[in-house]
Structure formats: C-alpha cells, structure tokens
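First, one chain by itself in structure tokens, the form predicted on its own.
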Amino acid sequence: MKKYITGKSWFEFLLLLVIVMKSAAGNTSAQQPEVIYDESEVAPYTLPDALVLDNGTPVTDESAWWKERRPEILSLFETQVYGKTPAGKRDLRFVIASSDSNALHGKAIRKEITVYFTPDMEGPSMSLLLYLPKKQTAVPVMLGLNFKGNHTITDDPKVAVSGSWEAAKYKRGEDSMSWPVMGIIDRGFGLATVYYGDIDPDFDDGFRNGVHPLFYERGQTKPGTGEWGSIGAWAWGLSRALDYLETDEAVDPEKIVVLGHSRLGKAALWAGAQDQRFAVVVSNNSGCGGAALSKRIFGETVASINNNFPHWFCDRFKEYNNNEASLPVDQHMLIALIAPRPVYIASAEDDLWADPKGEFLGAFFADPVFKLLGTAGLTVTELPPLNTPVGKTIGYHIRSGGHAITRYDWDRYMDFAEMHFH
C-alpha cells in the first residue's frame, strides 16, 4: 500500500486541511499528533480479549457469552462508545406515498412509505424507498442508508425530492454509481434506503432537529453524557426501516442485510449489533469508530474525529481523545457482537484514513467469537490480496481504489449473501 491518501474524496481532503489549519492557528484543543500512515510508526498496542470477563475469567461456551460476555460488551460500547439508545419501540405509522408496479423498464415494484415517528401525520418522519424485483415473492433485501437524498441514487423521475433543504441541493441520480440499483434487482435482491439527515442532521446543531427530541425527559435539551449520538440515531432508524420491512409480505424478514459505507458503515455495525434481526451486517470503508482497530491510531483516530464530528458518538467517547489505551474496548468486540451472523467488511488501498489494515484486524480479532460460536469465521490469518475475498462467516476484501462504494463491492456483498441465504 502506498505510505500517502491517493484517490480520496473531496470531503476527506477538506477534513484533514481543517485539521492542519487548526493546528496551525495554534488551536490547542484540536491539535492532534502527526497522523500515521507508515505501518512502521504504529506503536505496540494491548488489545481488550472480547473471550475474557471483565473479572477475568475466560468465556469458554456458549452459554457463558450470551449471558455474561456479550451482555458486558454491548454495555461497554453503549455507555463508553456510542451512547445507549433509548429502549422500547416508538408507536411508528406505515403511510404509502406512492407505488409503481412496473417501475425500472419494468423489472421492479417501487414504494415509497412515510415512515412516521408519532401517531400523528405532523410529527417527524423518514421516506424509505424500496425497490423489489417483480414476479418475485420473499424477496431478500440489501438495507442501507444514503448520504444526499433518495433521489439521488437513482434516475427514475418518479422518486420524490427529500423534502430535507440539505438533499434538496443535490441532483436527481448523481449519486447511482454508488447505487446500482438494477444490478441488484437482476441478482434478485430487493434495495430499501432511507436518507440519513431524515433521522438525524449531520452536523452539530445541539440534536434539535432530528429524533434525539422524541425521547427527551421534562426539560431535558440534549443527550446526556452516556446518551446516544448521531451515529446511534441512524443505527436506530435502520432498525424502524427493517420495522416496516417486516410487514411486507414481499420481503422476506430473514433475509436483510444491513449495509453502510463510511460514517454510514459505522451506524451499521452498532445497528447489526444491537439488532439481532438482521441477518447479515456490511461495512464498506468504516474506519475509525467502524470496524478499524481504535489503539492503532491510525489514519483518522478517536481525538480526530470527535473534534471535526463532535455529534457522532456520545459525549464520552471524548474522554480517549489521545487516550485510546485506556478504551475498554476496541472495534473488533462490536464486531464480534454480531456473532454468529455473518458479517463482511471491506476496504480500499488508497484509503489509509480508514486504515484498511486495522479494519482486517478488527475482522481478525473477532474471530475467535465466531469459532466458539460455532461458525467457520474468517479463515484466513493475514490480510489478502488486492481484489481477493476471503472468509466465511467473516468476509473480507481490499479493493484497489479510494474511498467509496463501488459495483466491486456490491457484487461481493450480493456473493456473501447468497452464499448464506442459499
């Protein structure tokens, strides 16, 4: 891999020119260390055993994880990482706002559902798009949130605007090379979206403007320190989407595979984590507070992202700012906590930011969960070659290229879920 970012988008070169624009207005409370892109500068790290009690005692079976193990985890990344989402389900309302049956050239059914938050139609909302194939019954779904609008993804005209003034701005279809959305009808997968800023803004407005107000106590502002983020607040809109999902009788409820690249990558592991009604779990280029091993410190690392992302993760996740060895935990118990379902993460060469390496060891270190569970887990001990999946309960790949999601990458995730599904 090369030792500088080649191939990065746009929004990420913006990010780290932020950070050294900071650091050179001598702003102390954003100064962080030279960033790491040279595995030879990764200082020895000690990594939490995600089979040890945290009185010490070795988790040995399976009855031993469920009931104490996994339960200490999930608390651990709910009060130290992500913030603990509010319990209980929301009395949600199903609204269709519009259906084709002959949509894409005939090949698909298209639905948009309203989904309300309330009982009452003036409360907040979020539109999830499904696309399923036609003469197709219990249809497998890929399930994913998307960064600019429902109607970007796609060129089909009939898709409405987001009424958000965020994705207003945004093209119809200027997203779709990240969203193949015909090629995934001909695998014979379904694909339900929801745009992100629907569930939570992503930008620090004090959690005003997005479902952190529904779950308030009497004169309650914000979320208190342990208290989810915005990354726990798209975690738990995937879980309303899959809500509906089960009440259509042309999905098939076992089969949802939750997906997400990037920061969306990240909200989909804690959603698969803490949702166990999702059959496969994907993250693409997840990185930092994804799949990437957290004390490696490298590329982006927790103080890093908690300074330019403040509303990401709970108020305190701030406390490992250039402390990431005092962490309870580390990425590679989220993933384990998706255990024994199957679970893929993928990265991309030229994303050092995301540090593809730390993201394969994540997969690495999770694996003895998936064997003591009974899976075939990873299978392999060292990071593969470019373009070569491995895995099996743990799929994985490094693609050539930058950070994005591309047909290579929906293609393998289409190949994992089958592999499973069938």
Contents of the next structure:
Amino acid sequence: MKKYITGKSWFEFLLLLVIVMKSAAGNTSAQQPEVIYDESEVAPYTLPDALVLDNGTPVTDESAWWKERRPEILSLFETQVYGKTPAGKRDLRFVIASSDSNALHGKAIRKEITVYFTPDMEGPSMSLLLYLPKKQTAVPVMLGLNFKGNHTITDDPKVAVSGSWEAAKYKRGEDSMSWPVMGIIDRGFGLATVYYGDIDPDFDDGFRNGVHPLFYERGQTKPGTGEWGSIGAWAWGLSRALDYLETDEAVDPEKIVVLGHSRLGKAALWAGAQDQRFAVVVSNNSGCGGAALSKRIFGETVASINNNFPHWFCDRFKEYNNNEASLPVDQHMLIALIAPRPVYIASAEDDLWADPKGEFLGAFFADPVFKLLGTAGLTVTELPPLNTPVGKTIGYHIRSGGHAITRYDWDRYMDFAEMHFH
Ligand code: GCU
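Given the form predicted on its own, state the structure of the form predicted in complex with ligand GCU.
First the chain shown before, then all remaining chains and molecules of the complex.
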C-alpha cells in the first residue's frame, strides 16, 4: 500500500527538512572558520627565515644567497604555490596591428602589437597596447595587465576590443579611473598593458583555454600538481610583453616597471620574482598569495582563495588549506626574490580582506635580504600613518579608502621609479 504524507506529517517533514538544512549550514561554517578581521584574534605563528637554508645553515653573504638560498626559495614557490612555469624561450612573433603618432591629443604614440606565441601565428595571442610620450627616447615604461580589456583603460576610440573571454561586454573607458594614461605620459613614462583574459581567461575550465595547452606534452590534458595555474600564466604573459618591449627602439628595456592590482598584483610579484629583467616591481593591494603573509590567517586565507579560485595556484597549494603552519614559505620570501631590485608594496586602509598589516609585514620580513644585498631596504619598522609613503629599496604606503588602484597610488609608483631611475 502506498503511504501518503498527511497534513500533520507534512508539517513534521518540513520541520525535519529545516533542521537538516540548518545543521548542514552549521557544518559548513564549522569547516570554513569565520574570517578574522580583528588583530587581537591573530594567533601566534612562525615564519620561515628568508636567510636560513632549509638544512638550518644561516645565509650570511651574498654568494650564499644567490647560489643556495634564492634558488631554494624560488623552487619552493614553484613546487608548492604558483606551480612551475614551463622553461625554454618561445619563438614569438610580434605584429604591429596599429600605430598612430598623434594619439592622446597629439601627445603620444599609440601602438597595438599582437604577440603570437608560436611562429605559425595560430592559437592564442595577446594584444599589447602601448602609449609612449612623443619625441622621447629611452622611455621608461609602466607595464601591467588589465581586468576588462585594453579598450576599457581609456576613452581613446581607436583601441581595439579584444575577442577573448569577456572583454566585449565592457564599455570603452569604463576602467579609466584605474589607468591615468595622460598623467603617465605627462610624467615621461610609457604605458604598456594587456588584457589578462588574452593570456588565460579567469575561470576554472580545467586549463583547456589560454596558453597552458601550448605546453602540454603528448597526451597531457591539464597541468600536473606542481605545474603552473592561472597566476603563473599571467606572470608569463608579462614576461612576453617585456620580450616585445626589448625590441622597441623608443623604450629603455632596463627601465620597465611591472605592476598590478589585486590578483594581477599577485601576478606582477610572481613575474618580478622569476624574471630579473624587470627593473622595478609594484604590488597594489595584492593580498593573499601576493604580498600578505599567509600564516597570519587574517582576511582571505589559503583555503578560501583555493576554494573560490581553484585555478589560480598549482594543485599542490591546496594541501595548505587550513594548514598554513606547514607551508615551507611565506610571502615575505616572494618579495625577497625581487631583491636587490626595488619593489613597492601598497595597501588600502579599508581593504581588510587583503590584510594591509600582513602586506606591510611581508615587506618588513623581506628586508633582511635587501640589506644583505647592500641596499637601504625598507628603512622603517612600523606600519606608517595613512597616505605617508616610506622606504627606499622597498617602498610602502597604506592609502585611505578601499580596494582599488587610484591616481594617488600611480603617482607614488612613478615617484618611486623616478627616484631609482635617476
Ligand atoms: C578576490 C580575491 C582576491 C583578489 C581579488 C581581486 O577578492 O579573493 O584574492 O585579489 O579578488 O583580484 O580583485
């Protein structure tokens, strides 16, 4: 005989359902601890010393840094965090897709360069948008990836709209507040940018699109556990942009500043750590997996970043979900890999998800390496007041306001680059 749910048992059934749903929700929050935004809740943690080898031997001179500790740290970031970038020089093709020597009301030269990653010019390519101040040689260039497409950084109607991923859905000039193009040109810098979706669209598709498949061995369908994720690919794209800039006669290839905001700040740091041709590296609000210390467990954590963005890091990084204590590195060591080249770390007061204090401490604990290599380093030991840039070889500021890259930030980065270039 069939059993029917009576009025009363419907009520009981619903009650049971509510209880089951509540307890499931309870379980989820038990697995995902509350986000810590209060300094008093930060538990004690131990950082690996950037100047002690894994076997316990202290690093006391430059030669031990270059020959032993630096390669050791780089390899830890490759195998445990971002994944290894495929080695080997690519046979790139640069095609000038457009060029205009009267851009920005006659103040600048604008070029769009299609960078093909294979000589047959098939497969993925990226479009590099370059503005250079007119009548200037040996131009220093600010290079960074953009989030929404080259056409969104400026109102300039001639900039092409990328066909990759989501670029077409954004309006021309819609991100121009983040890119003070005219201000950059007026200060004598060039600006180079690439849409990050040209290199690798930012969603978890099992690495079928973007540049990863270009490097698969026969039969391989996705990167191995210790191979690169999307941040690795974006960083690689920045180096390919630099490959082009080295060939442009107007540009000074020894004065390239690589910078990025947020996830693209993580990519800029990783690019600067791996590729020593970048003269200056800038991280704007890069947070977890960028400049902020993971072991503080403040704001975004390793588990939350891996759960929300499973494609950003290498698979092995997931072993450190809710297990930051066992990470053999922390982000101060990423900053240390940039030494002795100048690096600027910037935070924003209200950007607690990115852990401003943790970003400052990333810089602070990298400082001994900068000192060992004979630079002035950070020069301060405390988080500075708001809107007060500090530091020499490591620059730092915490700006009032939230998660963004603003004109204030850009002006500080250009001050910093000028100080080092002149
Ligand atoms: C998310 C993510 C951050 C990242 C940011 C961004 O908030 O959790 O890690 O930096 O997006 O890229 O804007």
